[in-house]
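Just one chain follows, in the form predicted on its own, and it is written as C-alpha coordinates.
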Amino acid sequence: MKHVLLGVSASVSLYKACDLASQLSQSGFEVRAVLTANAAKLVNPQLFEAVTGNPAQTSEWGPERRGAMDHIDLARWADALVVAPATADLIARLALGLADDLLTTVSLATETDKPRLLCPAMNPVMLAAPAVQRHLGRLMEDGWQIEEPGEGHMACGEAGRGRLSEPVAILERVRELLG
(Lines of atoms letter the chains of each structure in order from A and count residues from 1; the text may use other names and numbers.)
(Lines give C-alpha, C1' and ligand atoms only; values in the text may rest on other atoms or scores of the structure.)
Protein backbone atom coordinates (compact mmCIF):
# COMPACT_ATOMS: atom_id res chain seq x y z
CA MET A 1 0.00 0.00 0.00
CA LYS A 2 1.36 3.42 -0.99
CA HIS A 3 1.46 6.22 1.56
CA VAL A 4 0.24 9.71 0.66
CA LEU A 5 0.87 12.65 2.94
CA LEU A 6 -1.76 15.30 2.25
CA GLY A 7 -0.80 18.86 3.17
CA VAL A 8 -3.70 21.25 3.55
CA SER A 9 -3.50 25.04 3.77
CA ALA A 10 -6.17 27.63 4.58
CA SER A 11 -8.21 28.11 1.43
CA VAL A 12 -11.96 28.04 1.11
CA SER A 13 -11.39 25.21 -1.35
CA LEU A 14 -10.12 22.93 1.40
CA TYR A 15 -13.53 21.26 1.39
CA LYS A 16 -12.23 19.59 -1.79
CA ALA A 17 -9.20 18.37 0.18
CA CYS A 18 -11.59 16.44 2.45
CA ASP A 19 -13.08 14.81 -0.64
CA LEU A 20 -9.59 14.15 -2.01
CA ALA A 21 -8.52 12.48 1.24
CA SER A 22 -11.60 10.26 1.08
CA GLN A 23 -11.06 9.36 -2.59
CA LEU A 24 -7.38 8.56 -2.00
CA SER A 25 -8.30 6.31 0.93
CA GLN A 26 -11.06 4.57 -1.02
CA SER A 27 -8.58 4.00 -3.86
CA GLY A 28 -6.26 1.99 -1.62
CA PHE A 29 -3.77 4.64 -0.52
CA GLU A 30 -2.93 5.10 3.14
CA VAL A 31 -3.41 8.80 3.80
CA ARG A 32 -2.28 11.07 6.59
CA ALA A 33 -3.14 14.76 6.66
CA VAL A 34 -1.12 17.70 7.93
CA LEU A 35 -3.06 20.94 8.18
CA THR A 36 -1.69 24.42 8.68
CA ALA A 37 -2.96 26.11 11.84
CA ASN A 38 -5.19 28.37 9.77
CA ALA A 39 -6.60 25.43 7.79
CA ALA A 40 -7.57 23.87 11.12
CA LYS A 41 -9.57 27.03 11.86
CA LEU A 42 -11.66 26.41 8.74
CA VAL A 43 -12.24 22.68 9.26
CA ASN A 44 -11.69 20.40 12.21
CA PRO A 45 -8.79 17.98 11.61
CA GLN A 46 -11.03 15.19 12.92
CA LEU A 47 -12.83 15.29 9.58
CA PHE A 48 -9.62 14.15 7.88
CA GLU A 49 -9.18 11.48 10.54
CA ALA A 50 -12.71 10.24 9.84
CA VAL A 51 -12.18 9.87 6.08
CA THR A 52 -8.63 8.47 6.25
CA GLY A 53 -8.66 6.41 9.44
CA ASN A 54 -5.42 8.12 10.49
CA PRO A 55 -4.74 10.98 12.89
CA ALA A 56 -4.42 14.41 11.30
CA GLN A 57 -1.82 16.81 12.65
CA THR A 58 -1.42 20.57 12.76
CA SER A 59 1.68 21.01 14.90
CA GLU A 60 4.77 19.32 16.25
CA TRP A 61 4.15 21.04 19.55
CA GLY A 62 1.65 20.34 22.26
CA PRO A 63 -0.60 17.40 23.05
CA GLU A 64 -1.15 16.22 19.46
CA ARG A 65 2.51 15.51 18.80
CA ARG A 66 3.29 11.89 18.14
CA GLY A 67 7.04 11.82 18.64
CA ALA A 68 10.19 13.85 19.03
CA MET A 69 10.64 14.40 15.30
CA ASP A 70 7.20 14.25 13.70
CA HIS A 71 8.33 16.14 10.60
CA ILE A 72 11.06 13.59 9.89
CA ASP A 73 8.84 10.60 10.67
CA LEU A 74 6.07 11.86 8.37
CA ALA A 75 8.50 12.68 5.56
CA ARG A 76 10.06 9.21 5.71
CA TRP A 77 6.64 7.53 5.93
CA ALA A 78 5.29 9.21 2.80
CA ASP A 79 5.72 7.79 -0.70
CA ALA A 80 4.32 11.07 -2.05
CA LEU A 81 3.57 14.53 -0.69
CA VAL A 82 0.46 16.24 -2.07
CA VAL A 83 -0.36 19.79 -1.02
CA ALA A 84 -3.97 20.64 -1.79
CA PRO A 85 -4.99 23.38 -1.55
CA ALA A 86 -1.80 25.41 -1.70
CA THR A 87 -2.36 29.09 -0.90
CA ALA A 88 -0.17 31.97 -2.05
CA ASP A 89 1.25 32.19 1.48
CA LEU A 90 2.20 28.52 1.64
CA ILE A 91 3.64 28.58 -1.89
CA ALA A 92 5.86 31.51 -0.90
CA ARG A 93 7.05 29.82 2.28
CA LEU A 94 7.84 26.60 0.41
CA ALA A 95 9.67 28.45 -2.37
CA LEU A 96 11.80 30.32 0.16
CA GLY A 97 12.58 27.20 2.17
CA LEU A 98 10.94 28.51 5.32
CA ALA A 99 10.14 25.96 7.98
CA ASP A 100 7.84 27.62 10.48
CA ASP A 101 5.14 24.98 10.88
CA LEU A 102 4.68 21.23 10.59
CA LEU A 103 3.70 21.27 6.91
CA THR A 104 6.69 23.33 5.79
CA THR A 105 9.16 21.33 7.89
CA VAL A 106 7.75 18.07 6.50
CA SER A 107 8.07 19.49 2.99
CA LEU A 108 11.72 20.34 3.54
CA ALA A 109 12.38 16.93 5.10
CA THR A 110 10.82 15.03 2.17
CA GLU A 111 13.45 13.57 -0.14
CA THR A 112 13.47 15.23 -3.55
CA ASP A 113 13.29 11.87 -5.34
CA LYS A 114 9.76 11.35 -3.96
CA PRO A 115 6.83 12.82 -5.89
CA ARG A 116 5.80 16.21 -4.53
CA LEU A 117 2.60 17.61 -6.02
CA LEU A 118 1.43 21.16 -5.40
CA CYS A 119 -2.18 22.12 -6.14
CA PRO A 120 -2.62 25.91 -6.05
CA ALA A 121 -5.95 27.52 -5.16
CA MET A 122 -6.48 31.26 -4.97
CA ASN A 123 -8.11 34.31 -6.48
CA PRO A 124 -7.19 34.73 -10.19
CA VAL A 125 -5.45 38.06 -9.61
CA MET A 126 -3.39 36.56 -6.81
CA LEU A 127 -2.45 33.57 -8.96
CA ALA A 128 -1.30 35.88 -11.76
CA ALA A 129 0.77 38.06 -9.41
CA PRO A 130 4.46 38.11 -10.38
CA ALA A 131 5.57 36.97 -6.92
CA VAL A 132 3.28 33.93 -6.97
CA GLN A 133 4.37 33.01 -10.50
CA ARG A 134 8.02 33.44 -9.48
CA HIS A 135 7.51 31.17 -6.46
CA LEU A 136 5.74 28.51 -8.54
CA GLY A 137 8.63 28.63 -11.01
CA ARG A 138 11.13 28.18 -8.19
CA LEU A 139 9.22 25.20 -6.83
CA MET A 140 9.16 23.57 -10.27
CA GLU A 141 12.93 24.12 -10.52
CA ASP A 142 13.18 22.39 -7.14
CA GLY A 143 11.36 19.34 -8.50
CA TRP A 144 7.76 19.98 -7.45
CA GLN A 145 5.02 18.97 -9.87
CA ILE A 146 2.20 21.49 -10.27
CA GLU A 147 -1.44 20.48 -10.76
CA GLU A 148 -2.74 23.46 -12.67
CA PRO A 149 -5.77 25.17 -11.16
CA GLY A 150 -9.04 25.22 -13.04
CA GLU A 151 -11.21 28.08 -14.21
CA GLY A 152 -14.61 29.03 -12.95
CA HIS A 153 -16.52 30.84 -10.26
CA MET A 154 -14.54 31.60 -7.10
CA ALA A 155 -15.72 31.97 -3.50
CA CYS A 156 -14.70 35.65 -3.64
CA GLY A 157 -17.36 36.23 -6.31
CA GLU A 158 -14.91 36.55 -9.18
CA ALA A 159 -14.38 34.11 -12.02
CA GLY A 160 -11.19 32.95 -13.68
CA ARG A 161 -8.23 30.63 -13.29
CA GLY A 162 -7.42 29.71 -9.71
CA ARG A 163 -9.92 27.07 -8.60
CA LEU A 164 -8.42 24.03 -6.92
CA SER A 165 -8.29 21.19 -9.41
CA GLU A 166 -11.05 18.65 -8.91
CA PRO A 167 -10.24 15.82 -6.48
CA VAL A 168 -10.65 13.16 -9.18
CA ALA A 169 -8.03 14.91 -11.34
CA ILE A 170 -5.62 15.15 -8.40
CA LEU A 171 -6.24 11.47 -7.60
CA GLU A 172 -5.37 10.52 -11.18
CA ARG A 173 -2.22 12.61 -11.01
CA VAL A 174 -1.19 10.85 -7.77
CA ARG A 175 -1.78 7.48 -9.42
CA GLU A 176 0.46 8.53 -12.35
CA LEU A 177 3.19 9.83 -10.05
CA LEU A 178 3.24 6.69 -7.92
CA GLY A 179 2.95 4.36 -10.92
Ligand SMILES: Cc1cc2nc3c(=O)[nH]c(=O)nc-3n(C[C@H](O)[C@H](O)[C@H](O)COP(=O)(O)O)c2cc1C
Second form
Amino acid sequence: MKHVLLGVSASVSLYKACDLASQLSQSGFEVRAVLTANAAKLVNPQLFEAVTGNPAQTSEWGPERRGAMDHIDLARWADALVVAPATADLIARLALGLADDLLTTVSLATETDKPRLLCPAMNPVMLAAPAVQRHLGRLMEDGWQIEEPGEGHMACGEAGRGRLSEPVAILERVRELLG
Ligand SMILES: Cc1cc2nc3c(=O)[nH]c(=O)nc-3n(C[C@H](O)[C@H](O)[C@H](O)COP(=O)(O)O)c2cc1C
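Form predicted on its own already given; the form predicted together with the named molecule follows:
Let us now look at the entire complex, which starts with that chain.
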Protein backbone atom coordinates (compact mmCIF):
# COMPACT_ATOMS: atom_id res chain seq x y z
CA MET A 1 0.00 0.00 0.00
CA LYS A 2 1.46 3.38 -1.04
CA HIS A 3 1.84 6.11 1.57
CA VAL A 4 0.64 9.65 0.87
CA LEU A 5 1.60 12.46 3.19
CA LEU A 6 -1.07 15.15 2.84
CA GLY A 7 0.06 18.68 3.78
CA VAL A 8 -2.77 21.10 4.54
CA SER A 9 -2.47 24.87 4.96
CA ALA A 10 -4.98 27.53 5.99
CA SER A 11 -7.05 28.17 2.88
CA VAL A 12 -10.82 28.42 2.91
CA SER A 13 -10.71 25.53 0.43
CA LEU A 14 -9.40 23.14 3.05
CA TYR A 15 -12.89 21.64 3.37
CA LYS A 16 -12.02 20.02 0.03
CA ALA A 17 -8.84 18.57 1.55
CA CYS A 18 -11.00 16.51 3.94
CA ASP A 19 -12.76 15.05 0.91
CA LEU A 20 -9.40 14.47 -0.80
CA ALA A 21 -8.07 12.65 2.29
CA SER A 22 -11.19 10.50 2.32
CA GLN A 23 -11.00 9.74 -1.42
CA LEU A 24 -7.30 8.86 -1.20
CA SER A 25 -8.00 6.47 1.69
CA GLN A 26 -10.94 4.88 -0.10
CA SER A 27 -8.73 4.42 -3.18
CA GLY A 28 -6.30 2.28 -1.22
CA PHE A 29 -3.65 4.82 -0.20
CA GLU A 30 -2.40 5.02 3.36
CA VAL A 31 -2.78 8.71 4.22
CA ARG A 32 -1.36 10.84 7.02
CA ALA A 33 -2.18 14.52 7.30
CA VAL A 34 0.13 17.28 8.51
CA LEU A 35 -1.60 20.61 9.04
CA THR A 36 -0.15 24.06 9.60
CA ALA A 37 -1.09 25.67 12.92
CA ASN A 38 -3.39 28.08 11.06
CA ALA A 39 -5.09 25.24 9.19
CA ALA A 40 -5.82 23.65 12.56
CA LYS A 41 -7.64 26.86 13.52
CA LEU A 42 -9.98 26.39 10.54
CA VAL A 43 -10.62 22.69 11.12
CA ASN A 44 -9.86 20.27 13.92
CA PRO A 45 -7.13 17.80 12.80
CA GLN A 46 -9.24 15.06 14.36
CA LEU A 47 -11.43 15.20 11.24
CA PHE A 48 -8.44 14.07 9.14
CA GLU A 49 -7.76 11.30 11.66
CA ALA A 50 -11.35 10.15 11.28
CA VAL A 51 -11.28 9.98 7.48
CA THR A 52 -7.76 8.53 7.15
CA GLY A 53 -7.67 6.29 10.22
CA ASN A 54 -4.20 7.67 10.94
CA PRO A 55 -2.82 10.36 13.27
CA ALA A 56 -2.86 13.96 12.03
CA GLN A 57 -0.27 16.41 13.34
CA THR A 58 0.58 20.09 13.27
CA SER A 59 3.79 19.93 15.30
CA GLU A 60 6.56 17.58 16.39
CA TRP A 61 6.90 19.37 19.70
CA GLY A 62 5.12 18.92 23.02
CA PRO A 63 2.12 16.64 23.35
CA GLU A 64 1.85 16.13 19.56
CA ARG A 65 5.30 14.55 19.33
CA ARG A 66 5.06 10.90 18.26
CA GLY A 67 8.71 9.87 17.90
CA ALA A 68 12.23 11.21 18.38
CA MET A 69 12.21 13.17 15.10
CA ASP A 70 8.81 13.13 13.45
CA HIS A 71 9.87 15.26 10.45
CA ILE A 72 12.40 12.61 9.40
CA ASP A 73 10.14 9.66 10.20
CA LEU A 74 7.25 11.13 8.19
CA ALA A 75 9.48 12.02 5.22
CA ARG A 76 10.85 8.46 5.13
CA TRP A 77 7.33 7.01 5.51
CA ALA A 78 5.92 8.97 2.56
CA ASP A 79 5.97 7.63 -1.02
CA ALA A 80 4.52 10.97 -2.15
CA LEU A 81 3.97 14.39 -0.65
CA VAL A 82 0.77 16.20 -1.65
CA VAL A 83 0.18 19.73 -0.39
CA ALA A 84 -3.50 20.65 -0.81
CA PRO A 85 -4.45 23.38 -0.32
CA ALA A 86 -1.21 25.38 -0.55
CA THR A 87 -1.58 28.99 0.62
CA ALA A 88 0.49 31.89 -0.69
CA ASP A 89 2.25 31.88 2.67
CA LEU A 90 3.16 28.20 2.59
CA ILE A 91 4.27 28.47 -1.05
CA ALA A 92 6.64 31.29 -0.04
CA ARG A 93 8.02 29.33 2.89
CA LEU A 94 8.59 26.24 0.74
CA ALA A 95 10.22 28.29 -2.04
CA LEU A 96 12.61 29.81 0.48
CA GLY A 97 13.40 26.44 2.06
CA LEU A 98 12.18 27.53 5.47
CA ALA A 99 11.65 24.83 8.07
CA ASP A 100 9.68 26.67 10.72
CA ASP A 101 6.90 24.13 11.31
CA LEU A 102 6.35 20.40 10.85
CA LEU A 103 4.95 20.70 7.31
CA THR A 104 7.82 22.77 5.90
CA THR A 105 10.41 20.69 7.76
CA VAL A 106 9.04 17.39 6.50
CA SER A 107 8.86 18.87 3.00
CA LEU A 108 12.55 19.71 3.09
CA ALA A 109 13.35 16.28 4.51
CA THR A 110 11.51 14.50 1.67
CA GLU A 111 13.89 13.14 -0.94
CA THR A 112 13.57 15.04 -4.20
CA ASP A 113 13.14 11.87 -6.26
CA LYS A 114 9.78 11.25 -4.56
CA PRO A 115 6.71 12.85 -6.18
CA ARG A 116 5.90 16.20 -4.55
CA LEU A 117 2.64 17.74 -5.72
CA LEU A 118 1.61 21.28 -4.77
CA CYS A 119 -2.01 22.40 -5.18
CA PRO A 120 -2.28 26.20 -4.77
CA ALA A 121 -5.52 27.87 -3.65
CA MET A 122 -6.01 31.57 -3.20
CA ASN A 123 -7.78 34.72 -4.38
CA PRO A 124 -7.05 35.45 -8.10
CA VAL A 125 -5.19 38.70 -7.33
CA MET A 126 -2.97 36.85 -4.84
CA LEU A 127 -2.29 34.07 -7.36
CA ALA A 128 -1.28 36.60 -10.03
CA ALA A 129 0.98 38.52 -7.63
CA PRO A 130 4.57 38.56 -8.89
CA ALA A 131 5.89 37.16 -5.61
CA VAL A 132 3.55 34.15 -5.74
CA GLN A 133 4.37 33.48 -9.41
CA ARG A 134 8.08 33.79 -8.63
CA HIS A 135 7.79 31.29 -5.77
CA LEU A 136 5.81 28.81 -7.89
CA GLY A 137 8.47 29.05 -10.60
CA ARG A 138 11.19 28.39 -8.07
CA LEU A 139 9.33 25.36 -6.69
CA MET A 140 8.96 23.93 -10.22
CA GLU A 141 12.72 24.39 -10.70
CA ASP A 142 13.14 22.49 -7.44
CA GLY A 143 11.19 19.54 -8.87
CA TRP A 144 7.73 20.16 -7.41
CA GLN A 145 4.76 19.37 -9.65
CA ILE A 146 2.09 22.07 -9.61
CA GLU A 147 -1.62 21.24 -9.88
CA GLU A 148 -3.09 24.18 -11.78
CA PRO A 149 -5.81 25.96 -9.75
CA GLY A 150 -9.26 26.09 -11.33
CA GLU A 151 -11.31 29.05 -12.50
CA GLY A 152 -14.69 30.10 -11.16
CA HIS A 153 -16.46 31.54 -8.14
CA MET A 154 -14.27 32.15 -5.08
CA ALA A 155 -15.38 32.28 -1.45
CA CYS A 156 -14.14 35.89 -1.31
CA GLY A 157 -16.82 36.83 -3.85
CA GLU A 158 -14.46 37.29 -6.80
CA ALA A 159 -14.31 35.12 -9.88
CA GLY A 160 -11.12 34.05 -11.59
CA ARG A 161 -8.27 31.56 -11.35
CA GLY A 162 -7.33 30.40 -7.87
CA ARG A 163 -9.77 27.72 -6.80
CA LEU A 164 -8.26 24.56 -5.39
CA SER A 165 -8.33 21.84 -8.03
CA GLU A 166 -11.13 19.34 -7.40
CA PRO A 167 -10.27 16.36 -5.15
CA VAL A 168 -11.06 13.87 -7.93
CA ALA A 169 -8.53 15.59 -10.23
CA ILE A 170 -5.87 15.62 -7.49
CA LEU A 171 -6.57 11.93 -6.79
CA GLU A 172 -6.06 11.14 -10.49
CA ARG A 173 -2.77 13.05 -10.46
CA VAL A 174 -1.60 11.11 -7.39
CA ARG A 175 -2.53 7.83 -9.07
CA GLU A 176 -0.44 8.82 -12.11
CA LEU A 177 2.50 9.95 -9.98
CA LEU A 178 2.55 6.77 -7.91
CA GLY A 179 1.93 4.51 -10.91
C1 LIG B 1 -11.02 32.12 6.46
C2 LIG B 1 -9.68 32.31 5.83
C3 LIG B 1 -9.47 31.83 4.55
C4 LIG B 1 -8.22 31.99 3.93
N5 LIG B 1 -8.05 31.48 2.67
C6 LIG B 1 -6.84 31.61 2.08
C7 LIG B 1 -6.62 31.03 0.80
O8 LIG B 1 -7.49 30.41 0.19
N9 LIG B 1 -5.37 31.14 0.26
C10 LIG B 1 -4.36 31.79 0.90
O11 LIG B 1 -3.26 31.86 0.34
N12 LIG B 1 -4.56 32.37 2.12
C13 LIG B 1 -5.76 32.27 2.73
N14 LIG B 1 -5.95 32.83 3.97
C15 LIG B 1 -4.83 33.51 4.62
C16 LIG B 1 -3.92 32.50 5.29
O17 LIG B 1 -4.65 31.71 6.22
C18 LIG B 1 -2.76 33.22 5.98
O19 LIG B 1 -1.88 33.75 5.00
C20 LIG B 1 -2.00 32.31 6.91
O21 LIG B 1 -0.89 33.01 7.45
C22 LIG B 1 -1.52 31.06 6.22
O23 LIG B 1 -0.89 30.21 7.14
P24 LIG B 1 -0.31 28.79 6.70
O25 LIG B 1 0.22 28.95 5.32
O26 LIG B 1 0.76 28.52 7.71
O27 LIG B 1 -1.41 27.81 6.79
C28 LIG B 1 -7.18 32.67 4.61
C29 LIG B 1 -7.41 33.16 5.89
C30 LIG B 1 -8.65 33.00 6.49
C31 LIG B 1 -8.87 33.56 7.86
